[in-house]
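Just one chain follows, in the form predicted on its own, and it is written as structure tokens.
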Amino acid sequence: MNPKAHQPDSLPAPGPSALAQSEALVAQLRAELDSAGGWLPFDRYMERALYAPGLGYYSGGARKFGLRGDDGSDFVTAPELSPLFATTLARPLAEALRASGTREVMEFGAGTGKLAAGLLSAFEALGAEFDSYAIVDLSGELRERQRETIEAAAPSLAARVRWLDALPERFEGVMIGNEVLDAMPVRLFSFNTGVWHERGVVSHNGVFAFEDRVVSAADDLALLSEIDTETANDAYVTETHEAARAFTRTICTMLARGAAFFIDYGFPRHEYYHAQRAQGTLMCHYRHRAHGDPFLYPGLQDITAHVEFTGIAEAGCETGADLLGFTSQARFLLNAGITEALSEIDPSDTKRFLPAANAVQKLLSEAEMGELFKVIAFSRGLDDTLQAFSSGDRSHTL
């Protein structure tokens, strides 16, 4: 594949070693396309682009998380933006540990380890009792970064951290996934001339492209029937989230007692499949620039889609877990005390206070992360809700 066929002029080109990694993944994708008859459903392409062993975006060695494109990173997450995110999040997690009488913590997709390090330090400050902090992450490179970050920031608790290669069958404790569900592969569908099509990937003269095929499977048509096509424009495109739903079912089945929290950007179903969202939510991130071409440098850029939270809630509740709450990130953090945490920094110390206040503004602002990001949580064995869901709960909108 000629990557220049997909390279916008505004995006920087990768270096030789990174480009070689991408080309190796492209060769694998071409071979898989050939063996599949020349067409792959998009979720399979996305899975390989993100998770192909040693070559995918999350399984390879490229830097992902950072504050600027010139540091080689592609996007920033809340734990990278401000340590107050972890400090605040630790409070409802510690409350859930106490309420459930459990002593284990598990994090999915721990990134650079900043969230884990921040939570561990905050647990220590809160006097929260726990026995171990397990991390589930596919990237060996990220595991090493996580280990280094945790040992530097929370050396007294680093011995309690362990990395898992597989999920346990049963878990009692508290689980957290920050920006995990949006990285699950999605299927793409388009509605044209009154007919649903699944959007897949083909190769024309060595260049990847989309190609649509008419949907005939009864299960797929039943899933798509949830979308109101009466008001959808022709050429309406959207995603479905079978992988994220399956992951949620697995986690909530595994949860014997405790709570599971997921923080991500997205909408309830009635907003997600709105007719005005006619081109779906699929987006790519490369050097802190968002664009819509998933075929640019496979394995070197993030490919993501917003989360359809109604389906996530259904998947969790199907296992018998309780829906603990669903609200905006801003409301969750305010309920959990982020402004109190900010007030502990002396305003006269402008070098510390102003950056902290600006970061909190981004976490809470409707124009930034506060409204687009949501928090959904499931539980077993908790009799009451948590302070973080005590006001502004939107479970009724699901």
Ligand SMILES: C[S@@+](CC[C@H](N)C(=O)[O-])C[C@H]1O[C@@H](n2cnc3c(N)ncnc32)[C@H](O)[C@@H]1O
Given for the second form:
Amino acid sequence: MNPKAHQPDSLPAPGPSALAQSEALVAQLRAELDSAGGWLPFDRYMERALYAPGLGYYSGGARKFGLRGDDGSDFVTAPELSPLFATTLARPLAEALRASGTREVMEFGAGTGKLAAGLLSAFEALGAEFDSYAIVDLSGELRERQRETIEAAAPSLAARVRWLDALPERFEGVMIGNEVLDAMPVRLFSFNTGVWHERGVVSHNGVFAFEDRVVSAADDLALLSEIDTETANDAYVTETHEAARAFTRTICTMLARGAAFFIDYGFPRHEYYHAQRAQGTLMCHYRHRAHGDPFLYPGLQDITAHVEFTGIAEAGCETGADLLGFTSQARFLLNAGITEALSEIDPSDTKRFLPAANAVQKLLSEAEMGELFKVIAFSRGLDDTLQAFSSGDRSHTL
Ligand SMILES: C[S@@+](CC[C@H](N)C(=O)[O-])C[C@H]1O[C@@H](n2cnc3c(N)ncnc32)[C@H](O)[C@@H]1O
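Could you give the coordinates for the form predicted together with this ligand, as opposed to the form predicted on its own above?
Entire complex below, previous chain first.
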């Protein structure tokens, strides 16, 4: 496929080496399509586009995280927006370490390392005791970037950071993943003429396109029965999240004592599978522009879907872990003291204060990240809830 076939005029074109990387991934995908008989389920396409070794978006060389498109980045996340995100998050994590009597921290999908660096510095300032900070990421190519960020920001603690190639069987401590669940492959389904179809990928004259197939497998129909077809109009498209649920099950099984926190955009099931969300939530990010074409520059753009939090809660609780809390990012950060953290910056130091205040506004505002982003946490062996879930807990909405 010629990736340019999918280039909307308004998006900047990648350079020659990035294009060559995308072409190589496209060739692999085409070969896989051929050997699969010409049709691949979308989750397989998404998995390759994001994680194919050396070529996928997260495993290749794309810059990914940053504040603006002109630095070659594609999107911004909360830890990149402001150090106050990590400073605030450190408080509930430290509280969970203390309350569970554990001393290990593990982060999934650590991006540029900013969250790790910020948490380490904040733990030190809070006097939180911990022995090690493990990073687990499917994207090994980010390790160097993470190491540099951590060594620059928290040199005295960098020696406690280690990178794991595989998950341990058992873990006692506190785990955190910011925007990790949304980066897991989803299956796509469309409801047409009263019948569920799975949306897959085909290649027409070398150009990738969607093709729907009627769903007949009993397991798939059982899964889709969770969706209220009374409200699903014809041409309704949505996603299911087997990979994120399986990941949550694995993490919560591994959690012998302590807590696991996940922060991400998404909704409880009744909101997710709402009749009005008829186009689903699949979204692509390229140079800070959001669009809906997953076939644009495979391997060079992010592909993501919102998280269906009821399924995540079920997956965690099936393992016997407790649901520690579920709330909006705004409520969680406010309960954890983000405004106090902001007030520690002198307002007359406008160079520091104004960007910090703007970032806090973005993290909390209903119109930006405050309401769309949620925090879900599981625990084992914790007797009480945490200050950060002490008011506004929405577990009952799951
Ligand atoms: C959207 S990025 C978020 C990065 C960072 N947490 C931040 O907030 O800036 C998603 C990250 O999750 C990682 N990821 C996806 N699936 C994962 C898994 N099963 N285990 C660990 N990391 C995973 C990806 O490799 C990627 O680095």
